[in-house]
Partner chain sequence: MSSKIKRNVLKSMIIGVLAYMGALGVPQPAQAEYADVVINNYADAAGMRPAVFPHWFHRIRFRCKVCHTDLGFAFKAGGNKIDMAKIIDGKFCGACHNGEISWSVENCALCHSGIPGQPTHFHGSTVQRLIAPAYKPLQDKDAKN
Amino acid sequence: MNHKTKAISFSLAMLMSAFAWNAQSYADEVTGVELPVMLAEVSPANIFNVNLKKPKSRNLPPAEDGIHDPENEATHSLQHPLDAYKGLPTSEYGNYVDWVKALDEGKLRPRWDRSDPNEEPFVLDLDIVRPVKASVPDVVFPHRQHTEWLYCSNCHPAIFIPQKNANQISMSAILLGEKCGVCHGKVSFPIETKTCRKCHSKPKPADWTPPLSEATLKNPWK
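Write the structure of the given chain, one chain only, in the form predicted alone.
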């Protein structure tokens, strides 16, 4: 902001203050009653994002966790998380369990087939790097950690089209429960400030510079 712009902004602020003071003084003289100055109500940011709300308590019984159907009889037969998570490596967020570490240490062995306990999982050890235009680190999506739990059809093609540049992913979509937010924030670690580094894990190169917008590239002299 240059000096001219600052001066104009300051003048406008002074005029608005003077107008408010004069209006208040006039109202006091006419009515004899001092009227309160009305201020505009401002809504807090991210009121739409249920994922960012801090839960009152974690690891509730299945019938009370807001995920399982309490009207389903099978829900009440599920084990309480506080009992099921005993002995597993801990984490500082989500449900306080480091699930990937539990897999790597062999403390969990997800059953791949309901009818055949000897069925081996199809594990894809492939990392997908998604560059981020902002200065934050790029996103690394590890297939191994996901395919040890889930079959490919859980995500492809309904949530993610398995094709390069075919998926538009944004934090807004994730926070609204779309794309990665289908699981993260519900049944996987939540989207919180301290979990950003879990996905944004690849630092920018030393010579990285912010990309120019399409408008700037089309008309750089504007």
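Positions refer to the first chain, counted from 1. If you're wondering where the values come from, they're calculated on a predicted model, not measured in any experiment. Basically, rigid core = biggest C-alpha set you can superpose within 1.5 Å across the two forms. What changes on going to the form predicted in complex with its partner chain:
- After superposition on the rigid core, the Cα of P203 moves by less than 2 Å between these two forms.
- Fitting the two forms on the rigid core leaves the C-alpha of P61 displaced by at least 2 angstroms between these two forms.
- Comparing the forms between these two forms, the C-alpha position of D83 differs by 2 angstroms or more, with the core used for superposition.
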The other form holds:
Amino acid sequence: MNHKTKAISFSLAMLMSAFAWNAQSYADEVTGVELPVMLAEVSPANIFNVNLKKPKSRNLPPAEDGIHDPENEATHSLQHPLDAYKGLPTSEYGNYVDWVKALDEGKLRPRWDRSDPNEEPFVLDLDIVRPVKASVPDVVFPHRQHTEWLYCSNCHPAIFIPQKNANQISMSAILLGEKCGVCHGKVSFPIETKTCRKCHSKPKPADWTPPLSEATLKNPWK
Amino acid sequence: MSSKIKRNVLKSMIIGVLAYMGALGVPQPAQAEYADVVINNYADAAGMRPAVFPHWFHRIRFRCKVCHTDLGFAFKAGGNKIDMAKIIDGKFCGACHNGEISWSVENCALCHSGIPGQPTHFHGSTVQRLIAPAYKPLQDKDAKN
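Now show me the form predicted in complex with its partner chain; what you just gave was the form predicted alone.
Below is the entire complex, every chain and molecule, led by the chain shown above.
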């Protein structure tokens, strides 16, 4: 590095520090307090993401939700979601209510029969483990939480054949509304990054290695 | 602070306020409750507002099984071809909305409360949130052909 470039870089550094000093003193003038160092504040940028809802726009009353007609008088007599959710455990997605937890804790007593409030569901406590080819954790399907809400014939045999290895499930099918996606992503918890681990919950064994593709296995120059 | 900086701050504030006011005029996407269903099979054509079915309201009171097993509702928005004749006969919604378990069909506007012209859809469904056509596995395509 010769003298000329050294001098240029030095003056540049001086200029930048002068700017920084100026900005800092300006901030002091405005707020009267010294600002702490701001690190990785990403949330304001995400407001523009169409898939993320702002907390203010959650659980709006029917007249403001964009699908009910506010000009219809009866719209204003419909119950507000937040009134109905009082006291229920919260979650970070869907209706922002943890429906399964609410049922487990007895905060909800939804009927199992149309007219008889005393009829009890037939609950099956059976976990099904589904190994996943990729490196994400394996899927554990709990029958208990599902049979609290649904009857066997809702899923078997039309959506899932009740037999081992008889059902091929993929995330693309689920995202298109097939298999688990018949309910998940529509009514029961949505498919978002926050919910992956709810199904993909069983860690891979310690000696697990990713499977090699067929192309790699057949490669004669391997 | 020099007057030049002051002028710049003022200018950017004015631009900011104008941009904010402009953004208020942009139509906002619907922020309805997750799993609200708009059903518009026949309503628009008959001069009624489309019906809105709130899943959240009903699942507080009934488990999924009541409607989706006992009453025969398919797991598909608009897939049941419900009309008022079926409801009055006590099928689908009419199994409860008969004045005994819940309010009766005279309260037209409580269900028919949607903004006119909306297609039948499931609010907040994953399929709606895909911003590009979803990848379909090859074997599924073969099976359909």
